[in-house]
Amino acid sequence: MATCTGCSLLCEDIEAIVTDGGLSHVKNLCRKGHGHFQAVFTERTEPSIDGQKVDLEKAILAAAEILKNAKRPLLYGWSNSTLEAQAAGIRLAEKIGATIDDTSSFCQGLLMERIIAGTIPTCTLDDVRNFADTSIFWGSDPSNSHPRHLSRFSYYPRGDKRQKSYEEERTCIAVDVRKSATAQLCSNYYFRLAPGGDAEFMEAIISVLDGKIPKVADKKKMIELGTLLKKTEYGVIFPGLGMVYSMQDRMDLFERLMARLNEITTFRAIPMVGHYNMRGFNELLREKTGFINRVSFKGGAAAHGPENSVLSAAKSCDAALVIGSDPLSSLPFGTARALSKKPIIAIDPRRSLTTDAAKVVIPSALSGMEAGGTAVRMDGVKIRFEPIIESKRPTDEEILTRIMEAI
């Protein structure tokens, strides 16, 4: 059995046989996972400096020299790296006094921080499968982002207590600005919001739970939702980026909603994390420094602040090591443009916009396929996986260790 690192579900039941340089047999892979597995055969990176192919050792030495001479280095990415590589990256950041940040800095970090700290109650996906009778997909569309979420955990499976599944014992609710593929499944309980309308919708739910008339156009439908939530035995909210972006300055309101729901029944929240080990990095860095992201080791001690966010550090750094991410494709245009003008060291198994722009490219083994390791699923469960393909490419952890030794 293999483990798919294509998303944060980390499905462990994958059967895959590789022959003649391709996949000859696969079972239990979703369409996203299939693309991820096929990635091991296409667009692979080669060690290079300034676009010229070199041997691996020379690329590693060049990376070490850049980081050694940098006064304000940035280490960014990590969400698609194993815990072992992340731990090595944190040690490297400490050694050179770098700023270290990950993708949660501008996506799920606000919510993940509260989940890890325990101010918002959470549970495991196995609890969802076994006990949940109401699932709310808020600003998220697992049908496309996590294709096996509904079938393995939240809607279709028959759990220990929910033997009758979606036919009789599970209700799916979608709250979104558009009628996504998941919202179409939840057509009886689809609530369409105007962009930025999440806070107002939360306030309306709280009003109904408090026995008040909500200040919304369709009061009848909102009261129906409140009644459903009150009758729920075990509910789970799955917030996606749509909700998190809308609630940037109002996450305390979501805490209040969760607290109010738990005064009536049992409700939990699991952030719909995209990258396979974003939560792992958040937990690891918090254990080391007390913060989940945006940390600078300049001066020796860990300091946290918005100036250490990749959105700021990309403009102020004088060198960047990028691993487990493609920031030139995913960051806001202004930030990506500023970062592209800095000397970038890209550690990546596959070609990307960032590797194309990098001064130094170091190829690595693809986690889950060519490299083993440990990761943390979106619900906080640690998953250990082994490689299924032999590869001469070094792992992310090995590359970082060799860079550290060369500095």
Second form
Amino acid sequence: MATCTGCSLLCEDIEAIVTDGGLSHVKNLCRKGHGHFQAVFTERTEPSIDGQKVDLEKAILAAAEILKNAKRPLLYGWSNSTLEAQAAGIRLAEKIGATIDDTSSFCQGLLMERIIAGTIPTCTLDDVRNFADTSIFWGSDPSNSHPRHLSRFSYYPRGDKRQKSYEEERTCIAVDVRKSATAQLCSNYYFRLAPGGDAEFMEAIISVLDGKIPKVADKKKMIELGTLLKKTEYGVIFPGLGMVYSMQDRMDLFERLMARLNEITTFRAIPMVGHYNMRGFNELLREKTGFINRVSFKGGAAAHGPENSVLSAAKSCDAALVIGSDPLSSLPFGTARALSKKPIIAIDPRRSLTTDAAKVVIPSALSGMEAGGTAVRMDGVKIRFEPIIESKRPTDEEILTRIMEAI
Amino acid sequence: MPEEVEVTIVTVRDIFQDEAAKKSRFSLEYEKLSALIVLDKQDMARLAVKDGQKLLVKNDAGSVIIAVKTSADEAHPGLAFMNNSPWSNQLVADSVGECSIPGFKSIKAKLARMEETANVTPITELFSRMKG
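Having seen the form predicted alone, could you now give me the structure of the form predicted together with the partner chain?
Below is the whole assembly, all chains and molecules, this chain first.
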């Protein structure tokens, strides 16, 4: 059995025969996971400096040299690396006084901070499978983002206390600006919001739970929702980026909604984290510094703030190490352009816009396929996995250790 | 004369595009699924375009030429959808608010129809703009 690192569900039941040319006899991989596993055969990176192929040692020494000479280095990525690599990365950041940040900085970080701190109650996906009778997909669309979420945990499976499952015992609700694939599944309980309308919708739910008339157009539907939530025995909200981006500095309202729901019944939240080990990095950095992301070790002590977010540091840094991430594809164009002008060290198993722009490219083994390690699933469960094929490429952890030794 | 239409673009995830990205960000398959905007029927009519035609999408952050597709959803004039990608990120302003989160899901942009022969902006062009 293999573990798929294609998303933060970390499915551990993958079976496949891997040959030189590709995969066959695949079982349990979703379409996204299949693409992830196929990736091991295409567009692999080679060690290079300024686009010229070099041996691995030379690339590592060049990376060390860049970081050693940098006054404001940025270490970014991490959400697609194992806990072991992340720990090595945090040690490297401390050693060279770097800024360190991950994808949560402009993703689920606002929510994850509260989940890890315990101000928003959470549970495991196994609890969802065994106990949940109401699942709310809020600004999330697992049918596209986490394809096996519904079948393994939140809707279809027969859990300990939910043997009659979706036929009788589970209800799914979708709150979204569009009728996504998941919303189509929840058609009886689909609530269409205007972009940015999440806070207003939360206030309306709180009003209904308080027995007040909600200030929305369809009062009847909202009262029906309130009744359903009150009758729920074990409910779980799965917030996606749609909700997080809409709420931003009003996330306290979501805390208030969760608190109100938990006065009536049991409600939990699990953020729909995208990358396979984003949560792992957040937990690890918090353990070390008290902050889940956006940390600078310049001057020795850990400092936290928006100036240390990748969005700022991409512009202010004088060198960047990017690991398992493609910020030149995922950041706003202006920020990506600023970063592309800096000397970038890209550690990645595969070619991307970032590796194309990098001064130094260091190829790494693909986690789950070629490299083992530990990761934290979106719900906080730690998963250990072993490689399923041999590779000559070093792991992220080995590369970071060698860079540190060279520095 | 076709109008210029203003929309708010919300970026979304798509399993097919995600799979294509994992295989290769430089493939035609990824371009086809990324350089695409989904519009409401009313907006399609205002622009006088059919599925597959190309639009210039622009705002203060940047511009891209992408293909258009009619939405199968209930009416949502003024609201458009794009799969999250380097094409949508050309249009995302890098100024951020208090939480330092860019407006990936609230991109204001103007749309204009392109001539029949226009091609979508290739990823190589997006890369050149970055490095240029």
